[in-house]
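Single chain ahead, written as structure tokens, the form predicted on its own.
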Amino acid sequence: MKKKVIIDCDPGIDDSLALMLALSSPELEVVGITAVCGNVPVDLGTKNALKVLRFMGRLDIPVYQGADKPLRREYISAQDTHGKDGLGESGLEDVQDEKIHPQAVEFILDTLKKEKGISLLAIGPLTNVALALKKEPEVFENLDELVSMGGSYKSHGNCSPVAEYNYWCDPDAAAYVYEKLTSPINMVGLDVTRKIVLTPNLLEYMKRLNQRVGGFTEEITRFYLDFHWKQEGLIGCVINDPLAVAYMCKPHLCQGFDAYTAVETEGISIGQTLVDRENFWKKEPNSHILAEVDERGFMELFLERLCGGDVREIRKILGQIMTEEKIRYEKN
């Protein structure tokens, strides 16, 4: 059966991956998307899930405008690393003529309401989340599944030296999601996410595959590669949000542990997700954390999916490419 998700984004470029994998993917039903501010601010992000939802003819799936700003500190959206409009300064035009639906935290809530065995993908900040387990935490009984693109276990952070963007951007909210949420939280980390590179030999390939997606792809993520060869020395882009994606449709790609984790709201460390593996603090576990990840299985299912073609000859040609190229990264 399918897993009924919404995708609560903040679309930024890996975000608008992740929606194409997870709108090709057979394994999961989208029922509504909901913008949070992050990557870029909330309107901004709405209109760059719609750009997404256009391309791939997709836009009977209903787009909810949710907060604005964190849940306590000061907004501060990541467009040095996105571009100013969120998808690389590519340029897309809006959609035209459809409307964007308020209150994505309601729709949450009665999504919720009206039936079990909901999952929610949470690729941004948790603040959408937060708010709507703050107003009605019975609801929530009925989630099947939280999976969330954030954090990190032992890899360095992104936007400071312990923090991962998404839960620094707003950590007041997730600290709640992780406090208060009965269910246990997937926590989809830099630690495997750093693994998932798109390089410009497979966006070559991504082309020969499938010009269109090949195309739309290069086009927004130029902006990307540029930022990650001039902040990192890495030739390629990493794409969190898409192997959060992938996780809920394989689970098998990733290995991880369960653990009480908590999330740091003050002082140099914020936003830091503090992983208690040795049970320290006698706590019940309240995440399973991903540590470990089949980077070439992660990508060859995001280019047959995304692109098409026969999967025994993309096994082929990312033995190649990847080898290569997992080696060179690993120098670096």
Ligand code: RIB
Contents of the next structure:
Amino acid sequence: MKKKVIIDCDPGIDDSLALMLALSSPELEVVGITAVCGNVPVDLGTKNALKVLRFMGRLDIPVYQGADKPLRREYISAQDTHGKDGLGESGLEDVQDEKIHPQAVEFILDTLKKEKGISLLAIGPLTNVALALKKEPEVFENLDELVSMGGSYKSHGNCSPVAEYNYWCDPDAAAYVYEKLTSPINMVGLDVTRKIVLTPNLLEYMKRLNQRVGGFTEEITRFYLDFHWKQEGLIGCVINDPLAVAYMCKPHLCQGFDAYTAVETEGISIGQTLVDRENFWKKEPNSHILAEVDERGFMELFLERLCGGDVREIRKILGQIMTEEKIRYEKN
Ligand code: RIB
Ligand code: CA
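Form predicted on its own already given; the form predicted in complex with alpha-D-ribofuranose follows:
What follows is the whole complex; the chain from before opens it.
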């Protein structure tokens, strides 16, 4: 049985790779895409989602435009990281004549109302999800699972010493969802996503496996690679969002634990996820926190599904590439 999923995203370079992976995964049926303000303003993100669907030959999937600002905070984009256009300034043409549906929040609610067993894969700020939950909380009884790329347990932040971008961009939305959602949230945080690094060698291998997909990936990640070098002195780029897709398909790729988690909405640590693993607050767990990841297993799945090729061959070459990189990366 395919898992029916709505992908709520802010494309965004890694969001785009996540969409490509979701559309290449037999476990998932993407019933719709909702865009939210985040990496780029929501109108750009919506257009970028359409560009990815065009590349994947899946313009049959409806795209809905959602919130254009966070619930309370002033909106701060991440165009320094993803480029002004949100796709690494790759300058890809807009999709013409495609219908952009408004009202992402209504789409989420209508879809949940229509049938049980819908999952939500949120790889941007949680503004759309929070607005839907505020509007008709009872409808979320039908939600199968929420997988959210965001937050961090023990890893340092990427927007402040403690805050990850999606929950920092709209901390009120994140806090509301963690407080009010009745089904557990699978938090795919920086503790695991930081280990998913797309390197020049892996990009080179993607192109040899599939020039079209590898070439497209190279085109949209060039800017992102430059950002990582300037910002962190890293040769490679962290692709956070595809791991959330892979986890939804193959949960065994990550290990974690249940805990009560709250999100800070004020002050110097705004956007921080406070994961109460030791249960100081004596509250029922509201989240499943991912702490370990099989990065080699992820990369195998990512390459095989996006580029095709024999998984045994991919495993062999990854063994060579990732072992060398692991040694080098760990040495730093
Ligand atoms: O912190 C990383 C997350 O913020 C990713 O989802 C990235 O696309 C941005 O939305
Ligand atoms: Ca994202």
